[in-house]
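Let's start with one chain on its own, the form predicted alone, as structure tokens.
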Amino acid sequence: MIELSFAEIVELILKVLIFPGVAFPLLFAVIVIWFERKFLARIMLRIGPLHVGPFNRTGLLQPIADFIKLIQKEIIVPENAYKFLYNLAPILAALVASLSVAFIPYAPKPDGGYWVIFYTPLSLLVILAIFTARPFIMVGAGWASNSKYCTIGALRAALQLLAYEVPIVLSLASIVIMSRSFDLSRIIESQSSIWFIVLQPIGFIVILISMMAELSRRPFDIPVAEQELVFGWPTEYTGTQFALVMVSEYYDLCAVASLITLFFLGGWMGPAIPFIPPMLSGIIWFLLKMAIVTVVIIMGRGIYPRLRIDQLLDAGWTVLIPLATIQILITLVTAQWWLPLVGGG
């Protein structure tokens, strides 16, 4: 049995409830929902949310107003739905989306260890296992709704995720080869001399595009194409259940932005910030890089048209997989040059 001191219990509570636990992804979702609306409105020459919130009619409280509105709405379950799975799917979607954050290290602690809820040297494999559960939830929700729009959207989601998980795994193989570890903290520390985005630019492009497809972000939002499928697999959900589905999307975005930051942008690595403790400085650098990645992902919704399903699948199988394979070969061939840079020399 593991015995924890009072200080360790307090630290664990802070991690679970504040950062990077419950409060952080929820606050991330609120801020990003607001920012995405305003940012895309600028791109599309609209005004975006305007009236709800302080600071000169910024619309800052619009996400909170929308959430309050949703939880007050009636939960309607279709008469012919398979009710147990239908009601369980939104809860699982939000739970699985938030679970991966528990294994992501955000900074090293002064006394050793890392600021992470649960540390394991196999954290990369654990997160990949968590991500593989998402297609089952989408397919289950679409099937349980017993609606043609939901079913078609779920099938599209399954085909898309299958096509884009393969290049993700292949690209991560190059990261594992270079860092010689499945430990996310070790992957960050391997970039102390040079970030992996410099050594693996092809892998970065493949991961970025594939993760956008995993999130069903435009131009890869064919599973929820409103002109064809209303809203795809979550079409029948209302009220709190719909709120959980939408929150899970931004929880996934939080996890993806964190992972891209630590895989290619050095995680917490950055110059020391004057008058700020090293751990807090590392967290600030991590969050700043996360913000940049989030903006890049959001931009896709404003500047690219939606792909057709055949274009989407072809891009995954015939373009990204060969590129990820090429990155692995380049990594192996150039080992004598990059090995000293990641602590292998």
Given for the second form:
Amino acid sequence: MIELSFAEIVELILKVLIFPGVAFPLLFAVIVIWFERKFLARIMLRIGPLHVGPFNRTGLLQPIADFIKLIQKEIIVPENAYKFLYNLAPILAALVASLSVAFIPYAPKPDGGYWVIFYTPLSLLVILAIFTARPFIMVGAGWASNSKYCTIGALRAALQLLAYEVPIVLSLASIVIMSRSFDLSRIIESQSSIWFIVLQPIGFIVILISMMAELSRRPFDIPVAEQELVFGWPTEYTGTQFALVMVSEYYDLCAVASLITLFFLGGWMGPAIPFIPPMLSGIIWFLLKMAIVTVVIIMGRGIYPRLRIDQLLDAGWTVLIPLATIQILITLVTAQWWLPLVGGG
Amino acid sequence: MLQLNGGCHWWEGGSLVKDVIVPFFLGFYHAFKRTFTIKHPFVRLRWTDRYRGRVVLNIDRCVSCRSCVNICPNKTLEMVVYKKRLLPQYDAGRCCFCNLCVEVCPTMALSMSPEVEWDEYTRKGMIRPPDRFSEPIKPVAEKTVTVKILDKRRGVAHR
Ligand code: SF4
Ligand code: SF4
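For comparison with the form predicted alone, provide the form predicted together with the partner chain.
Time for the whole complex; same chain goes first.
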């Protein structure tokens, strides 16, 4: 039985409910959906959402209006669907996607701990496990829908997993070699003098590309290819279930942006902001870097055309995996020179 | 090296710089450019001066000569009794904006207006009796823009 003091209980509730727990990914999703629509519109020289919400026709409340519209709609379950799994999958998707935030440290606390919901020294492995679970939900949902578009989308999701999972793990290996820890907060701490993006630029590019494939963002949105497969694996979902699927995608984006910030951009590291306590300034730096990573990931949707599934697999196995391996070799050779910089290990 | 998809790799037929990096920054640059579309209900396009929109009748000038009804190729106009006078009625759904009625009118009672937004919910609503035929055009939005050629590569843009 763990004894918690009153302050600890308040802190835990604050973490779980507000930051980085329930409220933060939701707010992130709402803001990013609005920003994505507006920003993509500007890239295409359009105006984007206009009518809903305050502030001089910015369409700020458009995602909330969409969400309310989706909630009002009827949930239609196809006749031939495997009902149990079909109804379970969107809930599972949102649940699993929001899980990973629980293990990501967002700032150091004054007493030496970290602002993280559940601290574990093996958080990197937990995150990898959570990320691997998502394609299984996609496959399950696609199979349970029992329609051809969903099935093809699900199979593509499974194939895509083969292309991005190995490069992600391989390039994370070089990060683990560098920081000598599976602990995410330790990985950030070891970047206090130099960020890993400087030491491992190849790894950064590999991770960025494979994480975009993991998220099924535009150049790699093969499982939901709109022009070929109506909407891919979530085709049959309507109303609230579709809203859950969408929200789970943006939860995932939140987690991935946090992770890239954490692995390569030094997490909360940054010059201290005057008149603001170090913990809060750490959170501000983290969110700022996350925003930049999010913009880069979103940009792909406005610019690049979609790859075919064989092209992605080809690129994954003939380019990304060799690059990640080269990064590991470089890291192994040069690690001894950098070790004083990254805290001695 | 293993070659899939008929010997054509995903990176072939293009270059990393030209197809991946340049579009990235070009897209970013576009995000801060003037948009091509306008905030339509609040900002409207200003049409050119002689744009042929809805035909407008000036009731005071009409002498009920029936010339416009005779010349109209689409049977758009029809004489009806309105306040004890014989005046033309306008079926907006039939008009082809040929300008013939305007030209033929001896007293210049008819004119082409630049108004384009006069949608109706019913087909019957498209038929404008003399009172609605003669109502002045709606004031345009708070702000109007004209079409202007800005960029040779991009074509027209609004200003
Ligand atoms: S513009 Fe032509 S079609 Fe329209 S009312 Fe006049 S004559 Fe008829
Ligand atoms: S031609 Fe002119 S004056 Fe004659 S009926 Fe038509 S609108 Fe009236």
